[in-house]
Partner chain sequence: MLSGVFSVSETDSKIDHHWQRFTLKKQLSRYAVYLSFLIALVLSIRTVEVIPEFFYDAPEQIADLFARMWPISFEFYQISVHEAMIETLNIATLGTLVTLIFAVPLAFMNASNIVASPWSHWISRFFLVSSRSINSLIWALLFVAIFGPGVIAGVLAIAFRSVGFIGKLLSEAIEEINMGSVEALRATGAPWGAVLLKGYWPQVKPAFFSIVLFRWDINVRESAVLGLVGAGGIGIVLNNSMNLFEWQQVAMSLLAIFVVVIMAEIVVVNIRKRLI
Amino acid sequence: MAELGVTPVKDYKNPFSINWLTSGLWILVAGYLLYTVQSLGLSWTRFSEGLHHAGTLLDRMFPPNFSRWELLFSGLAESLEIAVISSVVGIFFSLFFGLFAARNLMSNLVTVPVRGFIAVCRSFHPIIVAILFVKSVGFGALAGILTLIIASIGFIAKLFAEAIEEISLKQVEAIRATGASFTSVILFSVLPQVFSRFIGFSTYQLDSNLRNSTMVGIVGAGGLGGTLFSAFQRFDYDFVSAILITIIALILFWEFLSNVVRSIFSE
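Return the structure of the sequence above as one chain only, in the form predicted alone.
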């Protein structure tokens, strides 16, 4: 065939052939979804009734009531204090935990337990951690601060360690070749490569702590969340609306500031 100038026909695999394993997995997923919808009692009737109740709730929330601005301001100020203190302390400790968790700088004897501790900090929702601290240290801002410090370490330390593992080791080796100490290697070869990313991580964590500081207050960990929970208990929905609007304004204002900070450090 080849001598006569005729190209032999090859057996091509059908690109549209059915993958029975993948199809079976999709069928299992679809069947499980149907089962969960039925077992949880989800229905269009419940959804439509919920929309009706939500409309009634919104009618009672507007117009918002800012007459108790002193109570609103005190709760907001406490939330800000909780967020700032927990962010500063949590980010400070995350610097060290992130360095010790970086596998390109430390041995497994150091990175494995540190990464395990970071994973534990990230394992539980802040509400659960807040309940534990409220039971331990009592109601108030201290429980909220400790809760958000743990949350900050679980998030920032992990991202910081991953950022360090992506650095160029050529600069590290160059600094080490001069006989510099370990501290000098970190300050002059590691941190300059990850500084801009660390600023971004830090501003995001402060934004997250601002939101979470209002949330942990619901379980007694201080802040505006306690005021919000009390307003819900009193069915004081117009004041609830004022609190929610204040929280939204706070987050939007911080979003503006964080963009300004990122633009300054990116130049």
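Between two forms, the rigid core is defined as the largest C-alpha subset superposing within 1.5 Å. Note that the structure is predicted; figures quoted are calculated from it, not measured. Residue numbers count along the first chain shown, from 1. What changes on going to the form predicted in complex with the partner chain:
Residue 25 is among the residues whose C-alpha shifts by 2 Å or more between these two forms once the rigid core is aligned. Superposed on the core, the two forms differ at residue 35: its CA moves 2 Å or more between these two forms. In a rigid-core overlay of the protein, residue 67 has its C-alpha displaced by under 2 Å between these two forms.
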Contents of the next structure:
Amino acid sequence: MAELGVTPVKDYKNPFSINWLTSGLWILVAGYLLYTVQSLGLSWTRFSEGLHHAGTLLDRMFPPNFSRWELLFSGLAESLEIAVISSVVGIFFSLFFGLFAARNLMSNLVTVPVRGFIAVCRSFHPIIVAILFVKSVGFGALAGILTLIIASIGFIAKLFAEAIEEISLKQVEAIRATGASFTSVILFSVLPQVFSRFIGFSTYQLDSNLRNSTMVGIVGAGGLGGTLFSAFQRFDYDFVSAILITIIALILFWEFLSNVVRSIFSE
Amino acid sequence: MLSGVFSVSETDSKIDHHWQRFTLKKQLSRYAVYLSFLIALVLSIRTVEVIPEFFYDAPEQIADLFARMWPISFEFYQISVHEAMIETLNIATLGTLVTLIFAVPLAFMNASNIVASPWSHWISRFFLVSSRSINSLIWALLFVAIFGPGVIAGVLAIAFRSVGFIGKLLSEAIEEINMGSVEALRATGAPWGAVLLKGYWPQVKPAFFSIVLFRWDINVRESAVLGLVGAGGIGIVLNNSMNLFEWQQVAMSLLAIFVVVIMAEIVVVNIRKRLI
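What would the structure be for the form predicted in complex with the partner chain, rather than the form predicted alone?
Below, the chain from earlier opens the complete complex, with every other chain and molecule after it.
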């Protein structure tokens, strides 16, 4: 090299040098693992005993028992009803809440309280909301519907607001320049820009409401969850596996359907 | 659509001024979607079993519930909420760490630019979808049946539920990377471990951390309710106070959950801002 008149570059970074930050992170993780295993009282004997139980449990779960399909079907129907009604009502309210929370169209006087309300809806897990509703409106589908309406508002009103905040204001200005009323401005300049994203969010929310509607029954808010919980408590594990298979099939079928809907609406 | 316009203009030498945004087929399929939603809604409203008296009564009952929650019993925090809240955070964190053991290999199997075989995609997708379809509370029920009530069930429920989420998002992140550096490394004859570590990992790293943090945030929320079915954490305290109708203690637990959830979200948002 030297006779060619080229000096080799010496001060390049060694690509395989030890990254102290990463190794420190690993040590931290390992330390944390040791600490939690100590403080939570996790022990290997309990785990291995559990694995033994898991064997017997799986043994009792198979073959799945579909003989009580009427019960299964009524639970499934109730879950679907809860999901559909709560999604429609939740999306309807979210349209308004999303609009009122959009900072580019509304003044702070409106957006701040609406945003606060949306944040409160979002920060409690649906199960906790469901418990409160079961205590206040009694057992049954109504509590589930109200719960999932709250969950829907918390999730998609926020996404709607973000979508509206990202629109181009030129079209809004153009429509305004024609002397259009506020409703017309919303309908003809804002909505066309965000419609396909709204459809995407809405199918996502219907999806998540469907999943949650199989769960809220555990605390008595109607749907397949209640059937599942009572099957668990009666140790009917073959019926439990039948319910679980139904839930997975339902979700898969819905994912297929929502893909179809999304492909129809994505121009 | 365009060809239709041209054929008209060639024969009649007139331009069809009627402009349509969507083709007829698209328009019809859109209306079909609207219609089926409408039918589903009407069917649901007609068949759902709701007692209307309960519905009219609801605002009053809710007001009554909140009245009973006041004043919040703050002394209850020291008695049992604090310890249970720490346990909840530990369940969420440990569950997120445990889930990586399963989620990372499944993400590799699901990413078509690491494993090209369709069999491996189907197998991994089966596990990812089942993990996501079953709610964490239902996973918790299963694990309580296996390991008995306690923290282990909670940790495993969180872990099994998160596998689908992390695995799916991680495999999508892996599929989006630029394959140039991976091919360059392969061409030098690097072993697969080195390719993973120096080809894939640096490109996936920011996405990986932000996915894991995001899931941790969700897990904090979820681990707060696992105790309702006996899987440890603040949920057990909440359930006990509710069964005793100690609404002021319930309010304290709810307040603690609210504060912790908000704090977790703030932490995650700030770290993610720095990462991206």
